[in-house]
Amino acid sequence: MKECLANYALRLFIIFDCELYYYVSERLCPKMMKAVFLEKPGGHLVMKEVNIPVPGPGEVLIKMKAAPVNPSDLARIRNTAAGHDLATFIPGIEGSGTVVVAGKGILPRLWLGKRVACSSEYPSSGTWAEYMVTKAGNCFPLSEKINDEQGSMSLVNPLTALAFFEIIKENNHKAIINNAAASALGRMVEMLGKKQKIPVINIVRNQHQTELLKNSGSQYILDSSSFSFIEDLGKLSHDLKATILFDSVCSRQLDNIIDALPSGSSVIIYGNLSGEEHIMINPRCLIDNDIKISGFYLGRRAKKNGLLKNMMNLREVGRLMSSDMKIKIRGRFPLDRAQEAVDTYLGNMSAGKVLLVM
């Protein structure tokens, strides 16, 4: 009797505890907050200062602390300038901070007062601001041994990384090939393929890179300037059984890449770094080769593991963030200097991440 009444007695405070955190934090809060927005399509990164958003059930809202940028930032920026509608649109997909208010709900009120990595939900509320508002199922709780800004990129490239090691042990490639190999994400893969005895093949854009990669430690280098490049993929990438692409660049020299591949490999593409809005493919190189091509979207994989196997992915995430994916950080700017960061990141994007910190 007595453990049931202790029990019970604890529940209680717990959610006294949750309402008087969510009362407190919600008076605290201040009404208004930095964003950075889009001031025209084509145009500069510049911060305004908006109303903090609230949030609804299901949801919570986030004292953002850091936030990266990524491609797929700019790929939503580009986009959602050509459809101008640019009025509300907050960049920033993925960040951390910590959940100061929740909405109703079991997992909101799960959250409240932790420290969280988060994806952005709304174009209305992305992470490049004080606060974000997001559903409660897009944020997982960070590790007290990952910092807040190890801890902002630990979702898109870490996550995208993992799944890509899914994806081969489905399809029993035996190696694999990747490009633009330089790049945090490239890195990982670098990584995760030695962790897993599956070789890389790296595909970088000059000497420069090929020698940062050989610095740190990869067998594999191509670079893609080279005149010899298309052949040495060719031999390399039969010698190793590399049947996998994974291309975030998508130029009109993937023609030429498909056409080096053994038979039976798949082509998949994650993203569109040249900005080449059509290129060409032989259909008779595909036909004859069985070169099978398709898109990766991290959000689609991730609905489709489910949350189980998210949780499962975001635990083995943290593990090797607090230990080996330690990821380089090559400059921290504030958020009134959002287009300057754009700017840093873009005139190197293999020199280490870019931060907008809060």
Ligand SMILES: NC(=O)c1ccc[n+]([C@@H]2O[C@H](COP(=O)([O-])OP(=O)(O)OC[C@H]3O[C@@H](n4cnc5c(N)ncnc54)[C@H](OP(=O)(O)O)[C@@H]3O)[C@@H](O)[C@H]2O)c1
Contents of the next structure:
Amino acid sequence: MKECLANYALRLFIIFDCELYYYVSERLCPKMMKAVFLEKPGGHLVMKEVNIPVPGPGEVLIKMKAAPVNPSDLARIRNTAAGHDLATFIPGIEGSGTVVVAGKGILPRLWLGKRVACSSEYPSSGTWAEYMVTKAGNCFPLSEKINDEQGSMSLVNPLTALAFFEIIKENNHKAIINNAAASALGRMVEMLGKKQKIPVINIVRNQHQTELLKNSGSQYILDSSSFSFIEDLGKLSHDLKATILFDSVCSRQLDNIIDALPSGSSVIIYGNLSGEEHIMINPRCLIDNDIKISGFYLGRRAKKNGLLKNMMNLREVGRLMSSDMKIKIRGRFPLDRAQEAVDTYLGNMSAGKVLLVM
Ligand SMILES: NC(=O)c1ccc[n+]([C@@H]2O[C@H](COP(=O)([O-])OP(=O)(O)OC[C@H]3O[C@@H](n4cnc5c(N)ncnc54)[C@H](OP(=O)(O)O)[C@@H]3O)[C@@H](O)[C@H]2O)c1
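Condition change, the form predicted on its own to the form predicted in complex with the ligand:
Below is the whole assembly, all chains and molecules, this chain first.
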């Protein structure tokens, strides 16, 4: 009871007497931190010591605990290397940690002292660092049931999986097709499909991944390297009335895949794992079969959703991640071995996530 009252008093103190709290917490923080940088375009990741950033209005400073290596991190590293100042660029899009300093504003102060899942806002302050400044709106308190490691992966993929099922329901699709299905996101889509009784056709790229999914109970698995893949996809998608394809590969095969889909299908591109910059699609197929193609980016959807809806989705993610939706972790690396972490991850992406731990 005493502890509860003390906590309550502290919260009031934080909200109403924020200037003093800001002053105290800022001074309790060290001034320097270790963070990951890219040594040169196409070069290695290295660790450097730099000043800890200071949060401005509406922002918080987070003492980071863990951050995964995701395909979007590698894409961002590639894109940033092409056009930005590498001296200030710190990679890492999502992670977890504790809010240790609050900038001006109600939300930053509400989050102060809380363990949060967070995403980066600025290229100069990523999650692959001991501390990160980001917008308070990019932070979501973690439930006690989720540890720092699982929490560090609770935004990008779980929220995307939930968004897919919102899209499916909004458009009344009876079954779905997902590519790169042995990915962490693919497994979440399969799990949510089972829960919501929506059949998922999982496309993988080799026999090993087929076995992996079979062993974890997936019913519909197609190997894109098999001779009969397009024919099998055509038959299964028509049988199950799978009229939506989520594609994160975007390879030259997409043209044939689209050709095999039932008439009126939607294709949603959400990744570019193949690295192909331009792919060809037969316009006749789009016209004759009434196929719609669009893109999906979680950041855009989250901004559109607003804080309240995002918080509700995060609550659902928390519930799922504390039961069935645990993400497999393959390795943990300190910041000074970030390059090794990325190499390990790229060596076998389907084997589980690689984390940077601070
Ligand atoms: N648009 C968005 O907002 C959004 C949000 C979340 C995720 N995503 C995207 O979702 C995808 C999955 O992310 P994740 O974190 O779940 O991935 P992950 O767990 O790291 O796994 C990546 C998977 O992709 C497979 N893969 C890699 N290159 C491939 C290629 N050229 N062709 C076919 N398969 C390939 C890997 O297979 P191997 O083991 O054989 O390499 C592995 O199964 C990524 O493209 C990511 O960018 C997009």
